[in-house]
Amino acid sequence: MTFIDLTNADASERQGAAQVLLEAFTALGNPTWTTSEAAEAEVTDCVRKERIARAVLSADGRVIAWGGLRSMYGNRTWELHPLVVSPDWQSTGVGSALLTDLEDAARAYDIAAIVLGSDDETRSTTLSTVDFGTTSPLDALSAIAQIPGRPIHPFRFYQRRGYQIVGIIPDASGPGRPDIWMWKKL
């Protein structure tokens, strides 16, 4: 495995990271990027001069991995977006890498703290159950308690990282599909 700057690579591997980016969002049958042209419009705002853009390239130098920071707030915390692994090498060891990577940039350039937000759009979590507007706010904390028993999200790679959940936004994308909100102190 190979770590480049995405911001400063060339044509080829900024579309290779859009194609990452497809592939792994339609693979989860993610409907946020559902193009080509979707796809790189994302990537070239990633890659923008005051963000930290990073991928990885396997052996042969195509991109398989590849992830982004974003301001938030200051220079205190930024924000994770995204952060995305081929299909192929999915539980291989490289989103963990590549996670540690960018969190080692975020400390070179004094970042305290990354947030994310780990969309459950495939209404994989317990939380995809719960009505927050009739729901009592006690139920609806044993609900954000019980997420492990619900088939795979990202949100456990994030916590087995050390991020821990923040806040959640109910019906984020939809009824049905929250944003559960993680932070981690670097």
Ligand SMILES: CC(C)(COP(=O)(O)OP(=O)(O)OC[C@H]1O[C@@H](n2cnc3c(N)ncnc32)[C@H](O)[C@@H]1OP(=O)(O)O)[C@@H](O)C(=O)NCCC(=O)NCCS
The other form holds:
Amino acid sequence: MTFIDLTNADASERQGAAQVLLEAFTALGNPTWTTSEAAEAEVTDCVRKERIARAVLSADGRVIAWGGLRSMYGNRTWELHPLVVSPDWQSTGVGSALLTDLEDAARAYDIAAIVLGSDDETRSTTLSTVDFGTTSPLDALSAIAQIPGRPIHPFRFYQRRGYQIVGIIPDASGPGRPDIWMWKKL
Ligand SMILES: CC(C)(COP(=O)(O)OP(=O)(O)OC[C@H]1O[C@@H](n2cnc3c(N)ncnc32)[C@H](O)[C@@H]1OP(=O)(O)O)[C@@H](O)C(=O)NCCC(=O)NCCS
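Next up, the form predicted in complex with the ligand, please; the one we just looked at was the form predicted alone.
The complete assembly is shown below, putting the previous chain first.
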């Protein structure tokens, strides 16, 4: 695996990153990026000079994963957005390695903590069944412990890598589609 700075990458590497975004989210049934144009616009936004964007290349030089960090609270707390691995490479350790690389890059900028929103667009967590009209978000948090086995939700991936749940946004993307906010001190 080779790690590169995506903010300095060439057009073909950026296009490769857009392709990874499109394929990974289409495979999930997640409607956030459904066209090449939308995915390319997202990459363009993430590789602005004031942001951190890192990518992983395969041995033949193709982008197989990438992730970005952007300021949320000055230079102290930055948001991870996005983190994505090509479907062909998922569950092979690439995402973990890239997350470590992004955290190292953040430390180099004296960033103290990372936050991320791990939304549930596909009703993969029991939070998607909670009626926030009658249940308080604090009470609903206990439901996160009972996530069904499939489809896999990334929140556990982050939890095993030191990120803690610090809140939820009920029905963030619509009824039954909450966002789960996670945080890690570097
Ligand atoms: C979630 C994701 C970044 C993990 O990267 P990865 O390279 O597949 O993961 P690794 O091989 O390093 O680690 C394996 C872990 O990822 C989990 N994982 C693998 N594929 C996954 C998927 N499609 N969705 C969620 N988690 C996944 C495995 O269950 C395993 O979890 P564990 O360590 O808790 O047992 C990657 O699967 C991905 O890009 N998924 C689609 C996009 C996405 O959901 N991004 C996160 C948005 S918040």
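Heads up, when I say rigid core I mean the largest set of C-alphas that superpose within 1.5 Å between the two forms. What you see is a predicted model, and the numbers here were worked out from it, not measured in a lab. Positions refer to the first chain, counted from 1.
- Superposition of the core reveals a Cα shift of 2 Å or more for residue 137 between these two forms.
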